[in-house]
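In structure tokens, one chain follows: the form predicted on its own.
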Amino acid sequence: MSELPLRAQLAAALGKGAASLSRATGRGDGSVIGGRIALKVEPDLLSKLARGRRLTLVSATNGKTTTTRLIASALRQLGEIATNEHGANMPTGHITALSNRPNARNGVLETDEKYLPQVLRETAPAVVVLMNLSRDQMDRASEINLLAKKWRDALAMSDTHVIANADDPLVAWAGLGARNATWVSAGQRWKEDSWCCPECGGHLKRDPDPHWECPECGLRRPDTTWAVNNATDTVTDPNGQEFRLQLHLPGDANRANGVIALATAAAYGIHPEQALPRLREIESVAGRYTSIVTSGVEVRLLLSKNPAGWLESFAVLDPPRVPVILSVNAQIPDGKDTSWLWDVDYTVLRGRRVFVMGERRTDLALRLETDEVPFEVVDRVDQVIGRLKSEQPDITKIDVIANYTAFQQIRTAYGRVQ
């Protein structure tokens, strides 16, 4: 903080002293209105927090502040990060996390795919972390294509090391505009937003899968040097070496998100060998994956906010003998707009008993029946507990798949679980 100019030094400080009121009155944690009150001060801010650390932004539509959480703990055998790890992953968030760790010369900040140019260009970050680009929040956000060519502009104008996922072409193509990359073979469940060459708008060739090509421009899946083995939970790195994950984090969307974090910390010169005991602490981010027991019944929370996530969040669902509560809200954080629900097959929950709450419901319960999928319309989970505890006595276990807000009111709801 000292080798900041005055300026600075009083916009941080006031900006530490408004997150922490917040903190205190119950408000929030507070690092967007930190972040807020400081850049009033110091406009230029970020880009004099940033300067003489190695930071690395991690940008993606899904699994960011998870990813952004497993990077740091492996970078945390080098000496103090500063991160965001409440998921504040916009100019504001990126300010308090760098406030509040000053001395820290290393940094990971989780970045908003909509914000990731301009924070490149403030902070001239050592590494840039690119997993998956698909349709997000379609009522105030930009196509993904138009995304795509911003996240290659942006990066065509830094020396910044690229880490990116081979195997999502739209983030590719966009990582093929930087200088120097590192290519991972990551994986791509959902697919439905890249059937089309980003360069000509050809239809892309994917077979056999993870390879893709376009037949009429020539752009092709870059090659790799990590991959990622979901059969086997096991990693490559480049010298061919391979490790096991063994996560405590599940499904094929977090051994995507480790072998990223691998490949980043190898960057920084850490080992996988190194890094792995760090990665495998972790079991749950800001709540995703806790199971709380109440009443007897362990209720597992998992965090979906659009198509590719939900596709994730089936994937890793308990045997169909264990119910599911879905739930939709409709606010400013998850977007107003509710028409990417089509865009979700529901048909694999046939066969399970599937409960419906949030705000949207309605809108879901539409859904589901024409899904030709069973549901029952409540209010709150221990309503569902309660029900099923009336049912089935010896009932031990509930999944709950929630969108951003809905998730984070059932969070409230049992203590704000970590």
Given for the second form:
Amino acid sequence: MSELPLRAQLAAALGKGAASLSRATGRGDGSVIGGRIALKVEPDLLSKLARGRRLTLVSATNGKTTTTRLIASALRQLGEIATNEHGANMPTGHITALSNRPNARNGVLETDEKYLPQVLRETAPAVVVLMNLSRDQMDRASEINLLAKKWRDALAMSDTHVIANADDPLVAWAGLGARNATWVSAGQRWKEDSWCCPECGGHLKRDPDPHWECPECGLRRPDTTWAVNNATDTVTDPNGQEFRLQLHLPGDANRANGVIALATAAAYGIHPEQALPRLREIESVAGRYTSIVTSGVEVRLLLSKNPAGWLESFAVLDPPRVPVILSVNAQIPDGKDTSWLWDVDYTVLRGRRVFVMGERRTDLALRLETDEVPFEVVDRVDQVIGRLKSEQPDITKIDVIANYTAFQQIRTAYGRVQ
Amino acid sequence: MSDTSSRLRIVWIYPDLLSTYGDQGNVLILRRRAELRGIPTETVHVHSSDAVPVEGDVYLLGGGEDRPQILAAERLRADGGLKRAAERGAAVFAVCAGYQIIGETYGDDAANPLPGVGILDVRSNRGQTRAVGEIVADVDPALGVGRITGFENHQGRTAIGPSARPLSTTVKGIGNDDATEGAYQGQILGTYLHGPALPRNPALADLLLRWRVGQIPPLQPSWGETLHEERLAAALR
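I would like to compare: after the form predicted on its own, may I see the structure of the form predicted in complex with the partner chain?
Starting with the chain above, the whole complex follows.
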């Protein structure tokens, strides 16, 4: 990247300066402010920084940050990687990630769903990874049908290689716009946003899972070459060879992220046998799935921001004797509307000790009461630990499911554990 | 309740198209508040490929994105079941996109008027701005519901015709037109309070039950009442 034009070099340097200033003054990790300043100096900077590299863009409603991290780990065996691992997933964050690694030939950029068409045009990536689309923070986000249409149109105009989850009808329909696609059967637990055919609106026939087809227009799930099997914890590659996943990250959602990462690594010529050991090393991603040990109790933090995410989190809860804390806020990053709590089925929590906290715990209380799940209202995690320890001194584990700012508050309370 | 059965029949229309954000909450709360009073219920989920049964007591319609909204309106018009049920005197509770399509006309994404199911005398079309946020409104005193609270998220604006009445007067938020919120005509009721409007307003859920079964005993206040008070206070702070 040393042949960057002078103006772009200056822009990148100014951006980096602002970023270090931001970090030094404790305002943030600097990813956003640095990129913002650089863009002012050179509006075309993202294209210029992307030129000559083999980039992968990763987009989805859920799992973007984790999958970006998995892919980056796998690709590091090719050398230096440019990546936005702090989750700054808009163009300013991409500029920072690329400026910080001017000599990295390869890069993986988590990309906000709304920005994907723009970033696709500007960076001409080698690979675009698409995983899932579901309702999320609709007070400020785009309608997902509209989003899928924009993805599809943008992909039709590009030569990129799409690696997409065929089991999500909306994602598959978007990916079918591309000329070159690898289809992965990565599964789809949350189906409430994809009963309706993305092409014609017909009621999809979704039997047997994961197959889907539209009886009205004939749109159907593309045939896949990669597949995950959750029951056996294995992945099958295009040669029919099976590999044990054995990831440290829990649950089917991370198996889905894993198979997508393996298919992406393969597009860079990395065999699953080489990629898997690196994926298995990852224990937590930006605090997600981290365990804090406090007063001898292991508190596991699960970040979930929308109904599809909560459903996945319920599926990875430890056995029923492990209590769970649910915490919900409704600040701007969370979405100010808590209506989505009613889309989730809580009856699976019956028989488990449940605590509710967060700024919108009353919404949770009514929701649980309606599903006849007994619960206790609390203010803080340590209050729960105190109460549980006084009742059962041998308690060892608690799970916490929290949405965005509720999760950050808990992380901060325990010293921003990574 | 209908003569042929002692159960309150709750019909959820097109959850595959019109269930964008918490609409299931209305079904769950209506059922719960009936059952806590010893009224047995039966809930039917009608998918967009199914015929709408005409013998229901309360029909619920939720919100939806532009395209699913148009599909739902087309299918409901072709099916005819909801209109026949309304003519039989069934109660209808429709939210957001559902509210717009049970009216005479509603607007598509380019503001072209499209025909609705025509069971509520309202006409909707796209406004200049999107109405997003907490909303508070005082319900027509004739309905005995009091003040309601919810979250609105819509581009539509709605004009009420002579056969319908505004459901409420807006205290905070936009609603139909910055002055009124929702509409009703007999036992057909529409509102922009999206998602869980009934969980957040127990008195509104009880209105629907009263319409179907007559006088009902009050329930011991619980989390629904707490949430109602809490959201009112937060919205008006």
